[in-house]
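Take a look at this single chain, the form predicted alone, given in structure tokens.
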Amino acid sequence: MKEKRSEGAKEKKTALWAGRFTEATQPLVQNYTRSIHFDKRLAPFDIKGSQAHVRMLNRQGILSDEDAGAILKGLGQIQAEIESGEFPFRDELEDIHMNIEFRLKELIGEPGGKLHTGRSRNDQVATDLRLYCRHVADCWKSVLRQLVEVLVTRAEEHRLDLFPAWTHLQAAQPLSWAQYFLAFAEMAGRDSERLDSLLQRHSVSPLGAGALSGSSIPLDPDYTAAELGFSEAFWNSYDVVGDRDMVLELAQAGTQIMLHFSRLAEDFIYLSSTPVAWLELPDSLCTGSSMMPQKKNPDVLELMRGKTASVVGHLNALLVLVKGLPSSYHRDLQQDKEHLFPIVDIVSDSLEILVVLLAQAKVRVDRAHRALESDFLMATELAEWLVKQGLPFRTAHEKVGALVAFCVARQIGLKDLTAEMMAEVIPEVGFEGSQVFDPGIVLEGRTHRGSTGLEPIEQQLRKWKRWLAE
């Protein structure tokens, strides 16, 4: 009990907001309350948000020119113990706010009691947030586009290879691997124009909206926002130090990003199968068995599918967390970084991983070929083929399922039909209907917009180029 006393007393002193109270805070509630563990993070957007509220207020005429170049060297010193590692954190301090706040007070006196002019916290964390989302979402927005320049040099590599796509994981027909790597750069390209949008639509500081009304000192914060490279400043003070929407808005376009390449690690761990093998994984980003010595799992790609659950559930949290509150600005939402910043960790972590592995996984063009003669690909040619020759779809459809019928019952392939044999069930076709089974027709005969024939293939080639350009 004497050491709980001994730490309530430090927190009396120390608190910036204990002038009200008459009792210290219990120690359970001061490590109840406490966010300093996980918010230090946003400490480089606090600094900088502090930098233009000082300049702003100098420019106003609030605080003089002596007190103003006080405070932003003392600003610049905690940064750069900050970022040595030798900043003095403290858990009774809360948050990296106060902890800024008293370590400024520590170094250059009086004149640090003067930063908070005109200022709360809710408006001060909430511009930190937008800032630190900002820097998140270039951030993201800088290694999807790496991830698109791999996905195109890829699909450029393996424009004529071809494999049997699938769907209800059935074969289905044959695709070219430059369809299959550009399908991964139009989900990334969504991804990053999503982040685009996000980051247009909460251009604006919340700086200057103070506890939920502004301030009766004569504040500019248009200035702090240009300072701060928004776009404008915030037009109701009421709404903004409540508003999470930039924080919920970065954490489903992370989701996305991560529910997108979960399938794409879903589908590397089924190509890279023993029983498949028509992709090989660097052993790099493989691990081994502690029992079977042959073992090379993809433990990275099952890891980022368990991985992307994670980041589900902290979305979800982060929507229950929002869901109830009243409308301003409520402690709950301390609660918001707890599942943004691993939601942030996860992502990142995972477009890195995914650059390497997009670029350095190798394509078993020869396996993957050998199954091109397998599970009647091709039926779907010839029942095109069929309607070409006057058949309506749905009768060309049919005599083509009988084919396949008449080929599972002899346990023979398409391709081991004779024109007897093709005649025997569709009269129609003739023996240059037979022609239809060589797998690599599909990239000459395939020409609309899209689809995975050659031109199309080095039209959307054209497309990701422009855009890595742009």
Ligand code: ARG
Contents of the next structure:
Amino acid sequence: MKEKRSEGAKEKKTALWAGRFTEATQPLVQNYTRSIHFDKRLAPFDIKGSQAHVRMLNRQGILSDEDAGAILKGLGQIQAEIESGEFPFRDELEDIHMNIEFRLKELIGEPGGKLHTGRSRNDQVATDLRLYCRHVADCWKSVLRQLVEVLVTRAEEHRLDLFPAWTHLQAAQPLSWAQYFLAFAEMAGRDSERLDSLLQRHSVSPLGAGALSGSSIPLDPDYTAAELGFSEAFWNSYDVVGDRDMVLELAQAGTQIMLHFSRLAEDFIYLSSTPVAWLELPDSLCTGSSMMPQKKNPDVLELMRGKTASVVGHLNALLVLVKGLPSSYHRDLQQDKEHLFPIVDIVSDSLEILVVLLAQAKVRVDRAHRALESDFLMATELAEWLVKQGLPFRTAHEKVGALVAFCVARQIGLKDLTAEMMAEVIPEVGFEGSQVFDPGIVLEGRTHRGSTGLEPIEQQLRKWKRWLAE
Ligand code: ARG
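Now the other one: the form predicted in complex with arginine, given that the block above is the form predicted alone.
So here's everything in the complex, that chain up top.
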């Protein structure tokens, strides 16, 4: 295999930059430097960028109407070839930019050689990448919106249902399922906001920056910026050819999305686990065991956790790629795509699955309600009730703690306590007719915004419906 590769040094020169070379590139080098196998996904954005560039050159009187027309027609044909899968991608042409330009010359001849006037692959790839990142951010925003929609529906459905929520994974207090679902709406909302913010910050077109210093050809970068839907053109050519902030920020935003939903995945694995089972996952999102016939495993959720590790790894690679890199463009930057694309795929696939998962997971209301009776979930409620009867909170905390110890010693729950037992530990107040051990009071007794009470949940639902309507 190896010997065969090095023979190619005598092959014909195909690279569009090969003018100053007296030998063809070693196939080993071609193989090492090529990016076409991954950057082909930039094709639609590369074509868009080229179309805008050609229109600008024509408008500036740099390209004749005939040449511009021929190039635009050729680009249209290339687009059709790529869409139909007939485009002849060639490894020896390095990357998507060279592949498209080479094909253009094949299709339309000499005018094809004018497309790259006043342009470098450095501003070209920076433009393609920004268009790509903008597209991805828009897609993620729309799925996050769907997610919030599903979360709001689930929250409305379960606003009266409680489960024993945890801190430290130890039973803590009753919480409404609505509050649980809406917590993830908050996270999705922040994720969406992060995307808005990066879209706004990076609405800058690099096209016209050339290799690093702009061009002596009288380009109009503002025109191409407007054509491509950017708010403005670059202010500094040297900065913009080496700027990968948007790539990094998108990768960070994607990682943040995965961090949020890997926690939901972990929650759902726990909530649907055999001993807990307050949640039932849809069969269609679970897998079985090759040996144990009874098994229904949450592999999808486990992989969501697992794939989050890959996303974190790729983000880390991107950060290290840019660290210490000299300013301006360097070929190292080609690798940004090898880390960005897998992040995009994992985040997009995960979001898509989450919409289905959240819509179809069944809350096992009765099982969760039954579980509310154990584990002293109402202890804090009792302490706060004692505060309302006039005890200082620290005293109330201490007294309820003693009551819990009393119950633990007798292996009973709070609601099994008789009036005499209560009086023995807390003689200061009478418990006659008190509802303090009924978990339902959590819903009525909380009125401040953001809490798990009925009205605060209604407020949250109204907030998210306004958000969705925007
Ligand atoms: N494939 C390259 C990349 O993705 C395109 C830019 C190449 N520029 C250069 N000066 N060699 O970064």
